[in-house]
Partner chain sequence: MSSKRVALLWGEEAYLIEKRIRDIIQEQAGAGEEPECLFLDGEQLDRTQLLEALEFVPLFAHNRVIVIRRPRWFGQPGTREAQGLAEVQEVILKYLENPNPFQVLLMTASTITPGNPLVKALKKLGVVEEFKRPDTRTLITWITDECKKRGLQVENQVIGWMAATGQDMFYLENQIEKLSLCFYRRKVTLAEAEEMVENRLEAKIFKLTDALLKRDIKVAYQALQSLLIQGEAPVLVVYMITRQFLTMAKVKGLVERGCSPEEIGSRCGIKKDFVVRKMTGAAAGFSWDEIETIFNQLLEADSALKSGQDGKLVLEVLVVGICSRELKNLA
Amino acid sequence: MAQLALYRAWRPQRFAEVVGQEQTVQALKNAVRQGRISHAYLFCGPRGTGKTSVAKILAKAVNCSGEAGGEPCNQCFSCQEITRGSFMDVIEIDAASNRGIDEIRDLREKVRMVPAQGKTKVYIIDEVHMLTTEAFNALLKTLEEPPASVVFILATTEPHKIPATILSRCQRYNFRRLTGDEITSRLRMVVADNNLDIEEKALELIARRAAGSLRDGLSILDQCQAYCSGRISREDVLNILGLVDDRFLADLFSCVLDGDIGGIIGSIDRAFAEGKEAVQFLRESSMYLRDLLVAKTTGELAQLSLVTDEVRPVLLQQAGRVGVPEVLAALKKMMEVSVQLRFNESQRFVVETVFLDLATTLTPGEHAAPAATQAPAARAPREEIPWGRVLDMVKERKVTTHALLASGRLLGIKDDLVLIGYKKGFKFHREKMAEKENRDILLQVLEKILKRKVEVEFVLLGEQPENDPVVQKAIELFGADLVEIID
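Structure block, one chain, the form predicted on its own:
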């Protein structure tokens, strides 16, 4: 006989066993105790937060012959049959599979029949938002004039898709996501009861990745139990779920902030070598960026979704190096690429490209236009290059070329020569930009903007470009008023 999954074995059987949802549970217990049961309920909330479990407990409570204080006794015939799933008067319908008008018409015909085994017939319709418009209209007629012995419990993760006419005829209860502490506490009970050997950090990681869903947390624990023969470690959980460690992400984003292209490529190589999926990798990276944004805005008090206390100091240090607009732009870019990734076969290349692009996005002021300077009256008017426009047009042609170019600095232009400098740490960028494909893209853009053909030269600068010999040489060639360093 197959072993019962943990989330089924630990499904609450009484209101008191429900994790979280205190207000909803108390209201329903009071309604049962006072005999004030509504004919229709709507349970809304994220998946795995207890909607179906509470619906079944309510079904037991309204049919229980030994009910006390609003709680089902779990000892009488009705309670035991409902627990086993064989009670004829509790009917579960999956609206995702039975969404048409024919199914609801069949329900309308049967709803008039008196209960066969218990006191009240209970219809639990899961994912009710999946019903068609015609099916909703048919259901509405039943909700308008329900038989006295029937209770409808509608459950949904998307209440905004339910017609207002249905909403107005239901008592609505909102189920919230569970906190990490609530999930961890229940997981500890399960671990103790099943004599599992698991690290506390592994439990905390499972609770974090459950994202407010106790059912998901129990499913992950079940998966770990099947995967590991001995002690379950935090690394085991990461490997099972294909997750990226927050320490790894911290190191990767340090490379991004430093413009360390070699470090970025090396980190991505390691992630793919370990079998990480591109979609999951970007999802984890987005969560890290979210924590970076929260840390930037709230500091030490930040409530983090991915980063642990061990890595928090690194995150806070990184938050001090970036601005909110840059992080928001990076998050937007990461989410856009995550959506596009599923339609792209070259997933690794896409991941590398987005991180190379982030190396410029997360650098404050990198795209800022130069401050206006007025040329001396004795000289001819200076020719200016709209550097921001150049970068935008290059990006439209090729994102990787844009990432390489944006790390450089426009030193100046005279006649038909454009000089672009790179700091020592960006030698890789300079060398790649000098390659024919990238150089040609830039030249095409410059020609379109300047309305003539030009040449371009990429040079390597020292740590302080303003005092660099190359810059001084540029000043000699172009004149001090024609040289600018765009940061």
Second form
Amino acid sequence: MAQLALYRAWRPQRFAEVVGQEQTVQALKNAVRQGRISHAYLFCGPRGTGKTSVAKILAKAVNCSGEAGGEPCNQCFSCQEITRGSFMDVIEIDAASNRGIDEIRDLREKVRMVPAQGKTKVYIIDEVHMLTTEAFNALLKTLEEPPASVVFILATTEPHKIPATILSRCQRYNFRRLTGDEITSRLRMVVADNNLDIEEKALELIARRAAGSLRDGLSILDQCQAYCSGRISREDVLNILGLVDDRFLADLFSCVLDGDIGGIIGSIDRAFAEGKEAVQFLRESSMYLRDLLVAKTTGELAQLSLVTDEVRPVLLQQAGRVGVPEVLAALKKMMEVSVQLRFNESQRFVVETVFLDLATTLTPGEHAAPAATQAPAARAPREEIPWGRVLDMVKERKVTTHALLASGRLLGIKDDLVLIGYKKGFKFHREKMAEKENRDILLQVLEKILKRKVEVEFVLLGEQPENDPVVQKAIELFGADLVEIID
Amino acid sequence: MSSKRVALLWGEEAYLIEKRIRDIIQEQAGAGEEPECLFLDGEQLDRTQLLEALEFVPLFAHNRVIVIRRPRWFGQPGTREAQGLAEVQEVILKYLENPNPFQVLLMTASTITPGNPLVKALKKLGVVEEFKRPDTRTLITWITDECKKRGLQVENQVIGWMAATGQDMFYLENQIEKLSLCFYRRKVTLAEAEEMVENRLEAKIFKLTDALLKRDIKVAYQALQSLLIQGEAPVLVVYMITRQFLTMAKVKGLVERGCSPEEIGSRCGIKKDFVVRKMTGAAAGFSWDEIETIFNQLLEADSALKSGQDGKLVLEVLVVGICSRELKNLA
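With the form predicted on its own already on screen, would you show the form predicted together with its partner chain?
Up next: the whole complex, starting with the chain shown before.
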């Protein structure tokens, strides 16, 4: 027999078994006990917080012949049939795939029929926000004249998509996200019951990554159970989920803040060698920067989404070293690149480039603490070119040149050579820009701004490894002799 | 119900309309005999069905009540809203001349066009009753009664707060019922009620936008988290913030031109004096450079959301950006 997934095996069967949502559960139990069942309920909340489970328990309670204190007995015929999913008067509808007016009209027809097996007919409409406008209108008519002995339970993760007319006809209950402690304690119970061997830290990581959804927590635990033969460690969970350790990210961002290019490249290299996905890696890095920003701006209030208590001191120390504008700029850059990454073939280069860029963005200003010991001894001051001004001045001289130049990106200036990069797909722009007329306009502008004559080179990014800014940077820092390009 | 036996019940407060319908049905149940009630969906009713419904003689009841919900006949003639008007006008006008004395015809609508010929005829020969949203004082009395009916004890401020949430009466009734089930046999505090009863979206977003206008990062962050937990759409949040800063920028411009608060109110479409005062106070805290930067950030946030970036992250970045005094450097 196929093994039942943990989240199904541990689906609560009584109100008392529901984790969190105390007030909702209390109100529903009281409603059952006092016979004050509403004809329509709306359960809202993020996924995995118990909406459908509570709906099923309520369906059992209103049909149960042995109900006591508002709880279903789980022994009578109705309770057992509902648990098995074969009770005729509990109808579950997935609104995501039955969203049209025809389905709701059909429901309106059938709703008038009296219950066949139980006392009350219960319609559980999941993901109700997916219904079309016409279907909502048809549903509203049913809710306006609800037949006796019918209860509607609408469940949704997006209540703002539900028309106000429907909202006001339902008794609304908000299902909140579960706390890490609530998830951990339920996971502990599951672990003990299933004789699983798992580190406490691994459990805490699972609970944190479940982001308030017990179902997600149980699914992750299920995956770990399937992959690991012995004791499940925190590292196992990180590997299974492809996550990056917050300690690792803290070290990486320390390198970024120190401007330790070698450390950055080495860390990224290690992450990729361990099989981390570029998309996930950048997502986790964005979350780390987000935690850094939130810790910096809101202090004690900060709800950290990735950083654990262990690494929190490091984060706070880093937060003291950078200014809000720098972290904001870094986070924006990271978010932009995360989107672009999907369309890029050389993902590793992109990740490296963005971290090297961050090393510049997050260079400590007035917030700087004394330089860390591992920081490179000498970091040559970088000459800045006001790129916005260059573009404006080029535009004043010739609009078409400006359009060609704006498609490129200023990579930097080394001695008297200004490097401008063009991404794949902008080969035409690069070639046109390299033509004498356009190049001369740019050179005149650069001369005026930098107050000296410079040379300019237009490179195509991501095509020749030598043209890649990461490689350029490495050559710049370590010298051409030491840099070996391995394709 | 008066001697007139055809009525149009309309208005924005559906709860009061439904209550009136229930009262009329009860009035008709004279001498212990239940009237036959027929509820029709006005949207799909055509001339023939209407005729059939009006001319049908009940076999087992003395009285009859026909309720036609939201027909499309009371809008502006010739528009889609008044679809089918010509067809049914003749039937209803004819019926109005000689209504069945044992039958009550009720029609409901949320809005009507006063110039609609059917509305005019009903005003003359039948009854047209409007059900507006009750004022705060009436609402407070009603909420107090509803709480008493359920044995629900609440702190004094709770009732005033509920009346000010801006929710309709159906919604409030459901919430009162919920509170009475949650807090069985004990007094409900304002904090508990605030947690359980939903304010209208605007009220919740204003908490965020007000904090942004004051650059209060902590309050803004908490307000944003509560909006996100409740599942508000990030695009909508950005829209509301933009609207608030746009108004603030307009107010700032007008203040600098020396306009009076009344003129500012009328030119910016702000009806309440305290909002003008609030905006004027907030405007003083932002330079034009900062306002421009904020609009750029709002534009960036909007485009980021529409390019599939993480909504929570985008909003957090936006909130920090707006509250940060150093944001000029980010432009």
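Residue numbers count along the first chain shown, from 1. Superpose the two forms; the largest set of C-alphas matching within 1.5 Å is the rigid core. Predicted model, so just to flag it, every value in this text is computed and none were measured.
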query	finding
Large Cα move at Ser407 between the two forms, threshold 2 Å, rigid core	yes
